[in-house]
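To begin, one chain is listed below as structure tokens, in the form predicted on its own.
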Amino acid sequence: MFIQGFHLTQTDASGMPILEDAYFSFPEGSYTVLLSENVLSATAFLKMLAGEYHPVTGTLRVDHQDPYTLTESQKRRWLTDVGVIFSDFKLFSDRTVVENILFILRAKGFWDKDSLGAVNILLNKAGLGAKANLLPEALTEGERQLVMALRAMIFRPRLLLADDPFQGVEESAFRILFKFLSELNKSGTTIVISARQAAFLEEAKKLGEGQTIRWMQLDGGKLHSLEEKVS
């Protein structure tokens, strides 16, 4: 999906700007890392491309789509080609693993035959074959991380937006986000997310393998490009 953002203006939850007059534009097929020391400013920027959080001012377009304009029904239909990791967006207690992935299937319309296959594949991918029957209570902080970002990714969204993906997740787990993102990107998904720790640019660049990513800040109400690359 191509987003595109015309003289925005946009607060946090709290009622402080966190966008003023922004002009961004982020290309389909593009992997954009959002680097922000404001926790509630980088999950509203995400919310408002994800439609939940409405810009004060200005024009967003998702896909040549003002996500606000859309009805009820309208909007359903996007968003089957959206995935979202949120930090609100827990995974169901009383379902287990495999269970929790297999729901967002069904939610966007992409179960059949074939998915619970296809999740088992993911999860011994990802190291978590043997976690696949537990409940979430059962798993590490960093593995429940792990399997809100596959129940994100499993349906290959056109778009994902994620809000510091990697935050609490064990050196083991976020090499295989990292990989898992990075295929995700690969193969033409659009990817927006946040990140606040300092050493997740350099840990970036050690597993990036020329993968390009576009960095940039958001601090003050301004929305910069800080031009890096994976290299």
The other form holds:
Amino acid sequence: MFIQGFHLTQTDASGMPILEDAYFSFPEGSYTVLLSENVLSATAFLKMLAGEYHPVTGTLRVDHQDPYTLTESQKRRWLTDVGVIFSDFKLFSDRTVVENILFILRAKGFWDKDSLGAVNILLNKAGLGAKANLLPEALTEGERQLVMALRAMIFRPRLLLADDPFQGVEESAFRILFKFLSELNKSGTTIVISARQAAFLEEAKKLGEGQTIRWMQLDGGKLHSLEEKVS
Amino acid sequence: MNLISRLGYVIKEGFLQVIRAGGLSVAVIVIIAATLLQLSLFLGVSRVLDHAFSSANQKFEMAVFLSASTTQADTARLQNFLSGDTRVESFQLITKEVALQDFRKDPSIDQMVKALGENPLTDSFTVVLKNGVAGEADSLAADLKKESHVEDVSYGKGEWETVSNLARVIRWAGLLMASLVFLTALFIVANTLTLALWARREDMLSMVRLGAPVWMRWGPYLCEGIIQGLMGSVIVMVVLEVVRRVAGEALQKYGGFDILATLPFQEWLSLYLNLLVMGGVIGMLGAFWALQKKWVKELL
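Could you please show the structure of the form predicted in complex with its partner chain, as a counterpart to the form predicted on its own just displayed?
First the chain shown before, then all remaining chains and molecules of the complex.
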């Protein structure tokens, strides 16, 4: 998906500016990492892109459509192509890991008789095969984060918005998740993620060989392109 | 996903949600069972009355008294009239001698008759009406009274009308009470299910934000209500079946009250099917009502 923002201004609940008169574009198939000292700003920015947080002024275009002008059914169709990893998008506490992931396949209309097998293969790849039938409460915070990420990626969305998906993830899971994100991006998915600056930058440099990542900084309402690339 | 697959998912999720809701599910099932028990009492009374009236209809009799001057030819003419009438099932001539013999079985009347010295009674006919034409007793009586030698026609018109009116009042009152009980149950079930929805509001919000379609969001909740309703119905059916088998026999044995035992099983089966439908409807409407709450609609 191709994302463009024109003259966008966004504030938080207290009226503090998160974004001021910003112009940006995320081309189709791009991989953008949003660095921010203020975690809430990055979250609000991503939620704005996800059609959940209406900008105060300006225009947002996702594939030449403004998600805030869509009807409910149009928005649901639009969401079919969007994967999200937000900390408040918790896993369903009364469903097992497998059921949580199968749910999204049903919701997006990708469920078929082979889905269970495919999900189990994915969980094995992610090192969660033994925990497939556990409830989320039996997982570590990092494992839950990984399951949330798998849930957002399994249906190969055209746009993936992830709010600090590496938070709390152990090193091995970090590598797996980074690899999954890279593979997803290579298959054409536009990725926009937020991350804590220092920790992610160092790890990404080590892992991101052959991957073009666009870095942006969001602080004090200003969005800067850092033009730093890992390749 | 095709329709059957979706239906399977909704039913499975509905069952799981009944289990997940735990205590609240039990509360809803108990409320529905209590409501259906009350409704079945009203329905039961109504059915017993129907059955009793149906039996009474089948045995509806009238007595036709002839005047003292009636000749055999007059009696024969009246017999022809009754034979040709479509409302009459059967009739029997009771001569004044036979009637007197019957009266004399009561010693006090026997003394009175002895004092009189002659038979004061007249010939009469006992007429049995066909099944279901008890309501036409008035017109038949009027037709009979037109006959020259018919002195009087007696069929307990007043009593019949009183009982019939009373039954009608009981039926309407039962219907009114049943409606009130139904609405009250609906209100309680809806509010209890609202509590269950409130407990799952975060999940509901996640479903919407993950882009789950309407059938995935609403279906399991409606199905949950229907399943709880059906479970309430089954409890009441079991209770009533125990009452039918155990209490019915006991009542017949010790009290001579045989209405439970003699009510045909088809009537009970019909009652059970009604209960199943009502339970399902209460559960579904209760869930639908709960889903109509403003905050739920905003979420879902």
